[in-house]
Amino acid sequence: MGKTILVNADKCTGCKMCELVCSFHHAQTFKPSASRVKVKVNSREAIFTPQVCMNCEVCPPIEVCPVSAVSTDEETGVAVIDHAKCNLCRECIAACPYNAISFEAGGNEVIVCDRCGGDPECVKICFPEALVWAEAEEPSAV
């Protein structure tokens, strides 16, 4: 199957340094919008969970995409969206039960996780590991 970001929501403590660092990596500022990797923080019960793309087997935002912006890299099965046809419709970003797809603000783009090539700085700097770099056992069915 390959290699592939894990989730473990139970050790992330909400310091976002993984959408600086993949803001950074990809965009060359550190601008969470910008981020492939995103924390949803639930404030009232201290719940913090990162979100990345987890490589459905039947990916939903592939299916609903009008002009088959988005596609899977057949080499690495990592989600690609081909800028060329995307519309910026977001009918994938609501599509995608991850919330792993998004629309970076002020930058007229869809952006999804690439796993930086197969070396993701989000996880280099996950001290508490709730971002694990590991062999995937199953790709998500959704």
Contents of the next structure:
Amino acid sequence: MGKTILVNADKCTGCKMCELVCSFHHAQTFKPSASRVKVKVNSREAIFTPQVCMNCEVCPPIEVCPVSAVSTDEETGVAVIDHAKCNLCRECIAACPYNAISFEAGGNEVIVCDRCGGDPECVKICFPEALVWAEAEEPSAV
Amino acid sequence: MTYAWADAILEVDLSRGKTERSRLGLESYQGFIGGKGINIKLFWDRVPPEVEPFSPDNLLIFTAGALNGTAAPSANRTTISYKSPLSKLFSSSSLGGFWAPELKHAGYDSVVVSGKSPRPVYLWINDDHVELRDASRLWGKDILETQRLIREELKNERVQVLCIGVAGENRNTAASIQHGIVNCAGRSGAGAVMGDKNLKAVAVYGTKDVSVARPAELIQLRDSVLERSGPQRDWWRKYHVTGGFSQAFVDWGVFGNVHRMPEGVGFENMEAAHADFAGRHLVREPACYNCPFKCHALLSVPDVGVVGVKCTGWWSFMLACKIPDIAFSLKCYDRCVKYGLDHLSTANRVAFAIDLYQNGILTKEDTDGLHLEYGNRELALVLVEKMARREGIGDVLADGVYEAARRIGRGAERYTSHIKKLEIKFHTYYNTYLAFTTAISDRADTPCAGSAQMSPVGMRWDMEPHQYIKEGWWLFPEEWERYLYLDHAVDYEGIAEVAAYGEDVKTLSDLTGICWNAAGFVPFVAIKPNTHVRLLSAATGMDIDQAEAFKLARKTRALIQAYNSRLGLRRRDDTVPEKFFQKEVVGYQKEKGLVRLDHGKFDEQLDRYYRLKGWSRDAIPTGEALDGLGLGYVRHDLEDRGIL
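The form predicted together with its partner chain is what I need now, so please give it after the form predicted alone.
Okay, now the whole complex, with that chain kicking things off.
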């Protein structure tokens, strides 16, 4: 398997710079709601978790999609949405264990990380190295 | 088209339960930029000076900085302005976190709250959907519980919330507006105004984009800032983990609120105590939105839970109660946060009450039978609770030391430590420069209006001053390099110039929403003024240089000064407590001894500062200066009132 995004939530500061750069890369504007990576924050218990497609070996969204619009990229293993097929039912969003798929109201589409074509912006901006671009040794675990 | 700005204000009339959108127009944004600037502009236009703080006509304005929501690093501050129930002046408090960028993404620059709701409500802003929702089940809840319940009710965990606690509901003049676990608009009673309006919280979630004029240039500038961010990140790490800062504060002897650091109480080994505590309890160092620094610490404190703290929060109650125990101090601090109380004013009030009791001015008859003494852990918590709920002696203290002293009489005012009625904080004792900047600050309390860069020795930068300048960290003009080597405990040279320049730098931050820590306060400033202005230009398309940006900063400052001049603010108010002139309480190098401030030299610097600002000797902006800043209408108003 090639390189993938590895998440080390213990290092995340919750700054959400990843969301900002992701949205700029994909939407050419600053719009966190269009980000493919999302930081889940529980400051009361000091837990910050970047959520992004973890290229699971078995991808539950594929199983639940009624129109077979979800598949995985052969090379990267990440989920891919076929927008021509997608009927916006959002079953995949509920099914993803990592909350890595979301609905972007502005573009009226379901979105998911595409690894920026192999050079992820979120990884480049992440100072605390909560997100790293590295060889995937094993399929990700929660 | 406006870039960076939404050019939209959300107007909220709580008396009528109505909300609507209005526009201020590009000219106002180009003249006042954002944050504090837009707030004073709106205040000047809409709130006559005679309006009382607890009047439905007092406004509570929440405004984002111009750069919030863009890629500009550390641009996340919300500025909240109102007529303060504590100082009775126009006042602003600001906080970091995530709220203002979210507001921009919802499509607004400001939320302007007027009136008073007949019942507790909270405001929910979700893009174009705006509603006032019932908050009766939230009333009485602490600030963490309030945020949790709102997210639960709205079924959206990404909602950003500003809220008040019990103290705000009870109009305690130290009541804060809180956000998350650590962000706090603490000083001068913003929470009391919000509570008076029966507004428990403002929740926002936005999905819109923020466009900028020249995105490629902005991204390039962002990258250059991030490249410079390493040393400050290391500095914060040291601050939280090794205890270097705690020890430095002890070495300087600037621990103190009512008093300078109490002697013989056991604060001598703070470095080891801090490092030990952090080693055992530091869970995480979180950041605010889009910020490369981690200036907060989340600590798991025994018997309390996770406490988010920065700077003075570590120590305020240790000093107030003379108990050298970080866990105790953080427990009191956490209680303040949950009640929505500014811990600095609250700790000051606790020490003030104990002092009065110890000197026979208060007796058990005044204190609900409590024996007030230093070193008593339970007492501090009891007093905090009484103040938050306005019970017994807590009701008297809840109005601040100035008002409390007036109410108590019997010479109580001699024991107060306040500037313009707002209780002072630690740094005022640090050196002459910071005492001066505290005295002249428009918020009447904060030495941070200056710059800690002027205090090189104690900050433990691990860098020699000449190296510091060589590497480009020095914030001020190069020709002022000599000021860096002065001992500002005794030397007054350059204080006025540096204070005025430092104030321009900080005011610019208050307009753009870039945090002071990134742009001008702590030692390794990643965003120096020229970069700051370029970020502003790239985002808004304004194309201004540093001189023009500083002029806009002075325009905001002059308008605030003019507004407060109408409320009677004069030179006599720009001072520190008299004890600073009477006793040796100022200085940061123990071995050199402490000094008392020199009235004559202090006054001389005040004259110079006013001249630099274009104000009269009595601290009123001159007609000429107002004209030069495009504030001719302000000049006419002051003339009509006989002030000019």
